[in-house]
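Next up is one chain by itself, shown in structure tokens, the form predicted on its own.
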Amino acid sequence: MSIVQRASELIGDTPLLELARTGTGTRLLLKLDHLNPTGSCKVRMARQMIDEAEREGRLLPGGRIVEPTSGNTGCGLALVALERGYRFTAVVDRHAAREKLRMLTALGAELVFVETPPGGGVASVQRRAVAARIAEETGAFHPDQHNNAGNANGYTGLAFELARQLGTVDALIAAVGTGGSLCGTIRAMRSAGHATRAVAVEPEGSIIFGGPPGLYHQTGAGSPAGFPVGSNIDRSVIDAAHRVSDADAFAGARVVARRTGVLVGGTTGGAIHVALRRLFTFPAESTVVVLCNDAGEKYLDSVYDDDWLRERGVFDELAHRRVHRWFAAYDESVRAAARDGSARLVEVGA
């Protein structure tokens, strides 16, 4: 049994779950990184940003940290801050999942709320401005996760884990917000000699890859209109980018919950949706990994609540049935391949 003295020492070494397989031998695996402390992969980069700030003298003992967040990065920063004796202020909005805000408070964070934009949606621009003002007025350390190299550096360990667990990863699919998790992991894997394809997923309405702006309800991914895309979005390492509607993303998460008992966040549902839709396009015997970046238990009153979805016009029964059909098609392809293999064995035996 491993006994640690700090919760942050439990970061990493998260397991893999096979979600689907095709008759051609291609596997779709979930990297269950939501099983990290605080229920998110973001704790990896939160710790790294603080480590680098301490080494560089930008964060001194007893100091204060301030960061705009939709919740997951904030919870990671709050955990490391309480372990090391820092004050942490999270600049948030009401678009964030309620359970994330409760977790921040439980971890001792001070919450500063900004107004939600007219018509709803994320208040990323406002959060960023308020955090910068607080940092300037108080001298607090402002990590600026969208442009902090420590964000991407925090996923080097994730790349090593995947290589150790699987040997080869042909494609890594992940929802993109700051870009650190996907781009940081891919850069580290390629530096180690892997030729892993990077597939980025953003909500419809996000402007990261140039689509038309609009309202979306997937928290923690994408960038709204007017928000400057940060330097951690490294387009040079991204091989493909896809946009996913709220209805499809949430259907992906909900169907996976019903099939496996594993609850993942809505943005992970979007990445799963893309992976399932395209799994047959990968070469035979491919290993495709979806990064599960946060836990679905934070969204029981939103993504997993029928009434909440209907109120926002994103409950789509057809989308749910479509995901179920993809799973059924892949299951049948495996059975068909097994039947074909048995028939060939009979012919050889004859």
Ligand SMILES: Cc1ncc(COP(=O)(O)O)c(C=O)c1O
Second form
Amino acid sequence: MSIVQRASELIGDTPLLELARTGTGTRLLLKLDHLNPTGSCKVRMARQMIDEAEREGRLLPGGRIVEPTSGNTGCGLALVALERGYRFTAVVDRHAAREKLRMLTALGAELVFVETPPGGGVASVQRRAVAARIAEETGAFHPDQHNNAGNANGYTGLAFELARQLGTVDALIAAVGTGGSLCGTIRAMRSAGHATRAVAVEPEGSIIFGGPPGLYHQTGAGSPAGFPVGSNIDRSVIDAAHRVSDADAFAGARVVARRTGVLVGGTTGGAIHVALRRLFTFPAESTVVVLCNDAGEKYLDSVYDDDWLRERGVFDELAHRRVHRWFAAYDESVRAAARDGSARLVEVGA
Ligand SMILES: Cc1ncc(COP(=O)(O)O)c(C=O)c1O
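Given the form predicted on its own, corresponding form predicted in complex with the named molecule:
Every component of the complex follows; first up is the chain already shown.
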């Protein structure tokens, strides 16, 4: 049994769960990074951004940190701040999952709320302006996760873990917001000689990859209209980008919960949706990994609440059935391969 002195020492070395397999020997694995302290992969980058700021003298003992956040980066910063004696202010909006705001408070963060824009939606533009103003007025360290190289650098360890656990990773599929987790992991894997494909997933309504703007409820991923896409979205390493509706993303998470007992967040549900839809297109014997950005326990009042989904018009019975059908088709392809050696995979259908 290993005993650590600080919770941040438990960051990393998260396990993998096989979610699906095809008759051609392709595996879809979940990297359970929501099992990190704070229930999210983002604690990796929060620690890294603080480490780099300390090294560069941008954060001094007893100092203050201020950052706009939908919750996960904030919880990571709050954890490292409390361990190292910093004051942490999270600039948030009501679009954030309630459980994340409660968690920030539980970890001792100070919350500053900005109003959501007319018509609802995420207030990224407003949050960022308020955080920058507080930093300017108080001299607090503002990590600016969208443009801080420490964000992407924080995932070097994740790349090493995947290489150690799997040897070869043919594709990594992840929801993108700042881009740090997908692009940082992929860059580190490629530097180590791996030819892993990077597949980015954003909510329909997000404008990162040029789609039309609109309202979405997948908190943490995507960028709303008017928000400048930051430098951690490194298009030069992204091989494919997909958009997923709220209904499909949430159905993905909910069906996986019923099938495996593992609760993942809504944006991970979107990445799972893309992975299942595309799994039959990968060459035989591929290893495809979906990064689990955060834990489903943070969304019991939203993604996992039928009434919440219905109130927002994003409860879709057909979307749930489609995910079940994909699992059934892959299971059947494995049985067929065992029965008659046929490794044929037919399109599983939209
Ligand atoms: C739930 C969730 N999904 C996806 C992302 C996107 O991750 P990244 O900012 O590394 O692109 C985030 C980022 O905050 C998140 O909180």
